[in-house]
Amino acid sequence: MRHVLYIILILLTVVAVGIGIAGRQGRLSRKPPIEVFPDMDRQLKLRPAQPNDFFPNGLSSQLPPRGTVARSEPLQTVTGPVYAFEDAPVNTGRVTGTTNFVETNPLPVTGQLLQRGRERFNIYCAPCHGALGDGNGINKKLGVMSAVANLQDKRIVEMADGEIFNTITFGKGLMGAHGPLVPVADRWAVVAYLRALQLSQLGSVDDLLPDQQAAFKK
């Protein structure tokens, strides 16, 4: 029994000492707080506009290298260059000043763009939607996701390019937003490659130009 009393007295003493050192919450004090890890409060760092011996001129704030200007590179669209800050279809997927989606891809559809779109599609889209975009990706086969959109469906085939871009950017349903992961140009590249995938599965000889049809029939 004595041992129990001793233990209780020791615990009460520890609690009393702790309260005496730390004080009760809610009280104001001019004394500095206890610093258990002082390096978290006082870190070695450069403070702006303050003297510092790290640089030869003794200043912490340095000017940019001579001849350099911080600015973004514009995207080359079918209507001309567009910067990232502009309210333009290439950045929003919508007709400027409206809520309507643009019908066609604003980037020139080239072999290089399609190749880039294929690479990005296989990284970000194929695990769920499948290499053909038919909704039979590895995640569905493994049972990770049971409901995956078939990108070959008529509903998606008939979507405006801007709406697909918007879905990639902000996500929809179980699909997360890829805007923070995939740059604007790469999102349009994925849209262009998806159209090529759809055409490869749903297209016919009648979709070819007359000279191409003749070459195909040979």
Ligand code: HEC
Contents of the next structure:
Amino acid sequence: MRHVLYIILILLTVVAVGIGIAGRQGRLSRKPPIEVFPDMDRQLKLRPAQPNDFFPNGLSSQLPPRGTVARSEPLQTVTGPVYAFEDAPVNTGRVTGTTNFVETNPLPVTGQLLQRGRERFNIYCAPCHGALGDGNGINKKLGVMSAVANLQDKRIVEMADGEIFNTITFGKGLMGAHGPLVPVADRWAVVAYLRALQLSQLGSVDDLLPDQQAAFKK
Ligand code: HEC
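In place of the form predicted on its own, output the structure of the form predicted in complex with the named molecule.
Next comes the full complex, this chain leading.
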């Protein structure tokens, strides 16, 4: 029994001394570390815009072949075309260079945009917020979600378009993020349609033209 203990002690001492001599000593080494799994650290590939003999023009980067289809089109905003990678209100909902939300929709509000917005709203928002946006969607009736925001509230009517865009993108409280589901242009279409919904509930007879008012009162 005793010598087993001695063997363990000797082993521990050897390990401790070994680590003490060969272990990390705080010196930097220029030699590459031992690689057990190289993890594709080194690859046979061309770095962009470097000299290279393979192609006739002597460069690693080549122009796309003729007829290549672009992966993304810019969105046509009221201030001109904007690509998805740009730091612009249409992509962020905020005034560029600030954290302020943009007041108005950066996309031109056309009948087509409203149509699209109505379709998307009815798919993505109405189940919770209701077809009128008043918070009485089917999920409330089914008891899935009881306290859903009423989008006809004064607070949300007065909210900047950019903040609603931001809520759709990232969600809020119990509401999940819809950015991954609803592309940027569709989010603005939903914002435009929501404005139309709010107008439909907040309008009064006085907004109508006189002859329309007369017809309405009949
Ligand atoms: C799964 C249910 C659900 C869906 C789907 C949903 N919402 Fe909501 N939404 C909520 C709930 C719940 C709240 C209240 C969140 C809170 O204040 O905690 C809310 C809040 C909001 C608010 C108010 C945010 C604020 O600042 O108080 C807006 C605006 C809104 N939703 C717009 C939308 C739009 C537009 C869509 C469709 C793209 C949508 N929601 C889809 C459940 C949903």
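None of the values given here were measured: they were computed from a predicted structure. Here, rigid core means the biggest group of C-alpha atoms that superpose within 1.5 Å across both forms. Numbering follows the first chain given and starts at 1.
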Once you overlay the rigid core, does the Cα of K172 travel 2 Å or further between the two forms? no
